[in-house]
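Have a look below at one chain only, the form predicted alone, in structure tokens format.
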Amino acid sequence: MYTITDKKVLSPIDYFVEVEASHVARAWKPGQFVVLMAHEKGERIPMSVYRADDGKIGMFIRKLGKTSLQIFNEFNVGDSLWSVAGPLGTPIEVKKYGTVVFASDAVCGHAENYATLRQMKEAGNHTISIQSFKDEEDVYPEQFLAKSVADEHYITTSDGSVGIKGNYLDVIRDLIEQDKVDIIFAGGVLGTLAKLAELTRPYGIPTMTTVRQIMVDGTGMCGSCRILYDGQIKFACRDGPMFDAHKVDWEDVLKRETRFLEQEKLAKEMYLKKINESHGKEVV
């Protein structure tokens, strides 16, 4: 059993969730995952981690799908999940590169953010975090940000109500125009990501970027995370989550992140509807 060690609420829409899983919390490395259960016959959800110290793992989670608000609305402290497998995925390389970027405007990319500038700054790096976020109420507390890793920190929302107005692909024009990176992580919207690739293509800027989003059933078996890279088929789950998003085809994964929104919307509401009834009163 993996019991629920902490939970809090980051905003309107994300929460962490601290569990014990001494197996991932010993072997994990930055850019890998994992895959939870919630209960036996519950579906499996791929997701990334914060931070795993002393036998635990830390995770953001955002209120999505079904599972996603069902572990928010029924799952305490010292409540278990059914289940928490990994550490899945291939990691990425920590190493000296000089000034390292981690740029997130999305749930997993901030659990990223902060997890890869850590051992990134304990390697010896200048480090550099830029979250973006949509207007002040998302902006997570303090203690959640990554400005504890990084040497810089940024903020920006799209309204201007904390920190830059904007996203963080402006302050990487600027960062880029000060010649102050070497290379970029980034996770969050596949959208944003897409761009980013874009924008640094023409300046030969190593940039690595997650592609866990379209990711199903997290082990390879499903096939629904298959991308196009590089003229080959790679497998997000195994081969990644964290490519050169300069080698991947964001069409095809564009494509790919809206297979499943039907029934994934369809299962929101079916679980909505049920826990309404239950309670007498309306739950988000």
Contents of the next structure:
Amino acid sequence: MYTITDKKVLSPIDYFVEVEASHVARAWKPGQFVVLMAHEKGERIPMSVYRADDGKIGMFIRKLGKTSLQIFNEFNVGDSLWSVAGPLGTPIEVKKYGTVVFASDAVCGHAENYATLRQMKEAGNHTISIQSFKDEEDVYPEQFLAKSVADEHYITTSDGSVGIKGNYLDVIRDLIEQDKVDIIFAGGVLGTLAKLAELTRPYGIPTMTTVRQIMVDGTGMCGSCRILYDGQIKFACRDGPMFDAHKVDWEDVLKRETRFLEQEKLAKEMYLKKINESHGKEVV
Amino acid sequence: MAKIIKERVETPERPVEERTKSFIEVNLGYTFEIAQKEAERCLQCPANYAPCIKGCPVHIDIPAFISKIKEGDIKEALRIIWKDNTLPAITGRVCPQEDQCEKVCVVGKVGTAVNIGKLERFVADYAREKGIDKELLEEELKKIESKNKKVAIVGSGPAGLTAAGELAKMGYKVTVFEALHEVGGVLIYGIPEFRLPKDILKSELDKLDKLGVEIKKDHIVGKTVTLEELSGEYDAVFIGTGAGTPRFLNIPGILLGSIYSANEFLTRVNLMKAYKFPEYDTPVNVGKKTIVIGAGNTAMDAARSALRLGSEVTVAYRRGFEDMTARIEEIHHAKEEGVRFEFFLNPVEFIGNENHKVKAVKFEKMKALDERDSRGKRKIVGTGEYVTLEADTVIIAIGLEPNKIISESSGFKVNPDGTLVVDEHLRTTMKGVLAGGDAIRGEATVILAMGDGKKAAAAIDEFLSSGEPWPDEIKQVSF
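Write the structure block of the form predicted together with the partner chain for the protein whose form predicted alone appears above.
Up next: the whole complex, starting with the chain shown before.
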């Protein structure tokens, strides 16, 4: 039984869920993810992990499609998820690099930001966290930011309402100019990650990014998440999901996100219609 | 001596127009009466000669169980089969009988071979319907003497399930670790409902439950728990993780959005029930024209599934018809249902549209030489001539290799093809750890995996009861 033990709103679009999953929590390491199913007829969804302590795992989820909306609307503390499998993927190497940056601009990235820097700090690194949001309303409550595990913490917003105006690329550009970065990790929107790869490439700064792809099993069985990496086919679920950004073929990665766009839209619309009818009000 | 009845009694099948629109089982199986009629055709070759027993990978006493069908004693027939094969409802449906028992059947020399596969299936199905299998299981349960030893099984496919059942019957405490949220391995994610109804699998799993086998789903051994941990906690471990990783063609366009591996396509359709989308949440995208690349059972399963989802389907194979590896029944059913076949076509490029979806496949035409390769297949060479076929969906079914999660996370000796090194007793290079099925064979059949499960169970029993030391050196056995 994967019982939900905590659930909190992070922003109008994101929420936090904590689930009992001791088999995963005991083995999980930064860079790894889980695959969950909300119910028996559900989809298998890969999910980044924010914390894994005391037999529980915490996750940040964005209300993007049917499953994420359904967990937000219908699953409360005390309810159980159908399946939580993991940890999956290859852990990143936690060691002393010097100055470690983690940059994120979306839900899964923010979870990885905290998770990675927490251990990088313990390993004796100087940790810099950059978290990008759209505007003031989207900024997470302080306890869910990576502030507590970062020696330097930056927030950016697109409209400048909180922190620095712009996104994490702007901060990284400055940090590079100050010559203070040994390695950059990043997760979130794929388009920004592709730009990050181009930004750091000329400087030869090691840049590791989470290449999030559509997955089914998450164990290397189906190849749905295949990417071209250094000219070879790699599976994001098994060989990643963190990859050296300079070796990823970003063009194909970005295009593969749209594989099931129509069906995803249909499922979401049908679900919203169903709950709007039953509640008599707009949910999202 | 009785006169040989040359023609076999065929099993009834669902009409084509009915089955192309649904996923219900195609072959309806024998009734009691026609099963007995077919059983009459068996010449009852003596056990020390019977070619069918030798042709069967697990050496079921075929003439003996058929003779019990003639007598109408299905319980005895099942007891005979169970001695060598605990999952006859499954093998009766998925074994390539025409290459095994039926290939060497004496009746087949003058007419068509006895329909051994369908008779095996009949025994299992009839026993299940009448509760005879439960009676037999109860009898076996009474005989079990509990041993104070624990065995871990990694993977719940045919190899793992067989090993689990055998060991539980010997009295061991068995725990099966499965990575997915459902049990069955290839039987649940790979083989479609129209060929192997999932209720049959469920009934087999109920038996394991009665035997006290514990199943831990959502556990990826190598990630959730390491093999070293299992080795420490359990007295022995059996690995039956299959050949779970699909091969892709490294040719231009392979990353296009509407190209699936057969594993992805079949997992979406079978395990996740995408054919019932949006009742089930997992989608699958099948266009108007699907090309399936490959010629094995997986290719046939993918082709017939795509057809049922409303697509026109063409199977393209780089060799000729005679080299197809699929069961003859599946090829026959695929043809009946309207799947088209193109031979001697080798894909060289997938051509995409502006939406990153495939719109056509470019093939080089191949030709066969008289020379044969090590597997007895005629060698093929390119002709330099090309042909382009339209398609909006492509399914690649060119084979699988073992998933590296296990071998990379532990210190096993591994063969160049990724299979684990095992000796003739299926022992790996790690003490107390045995392996079987596709994890050691690459790509084989359900029945060979089950045979390995049974053999490994006996070897584990021998290891745990004799206290014999694990060999220092494991010499790879050839299959």
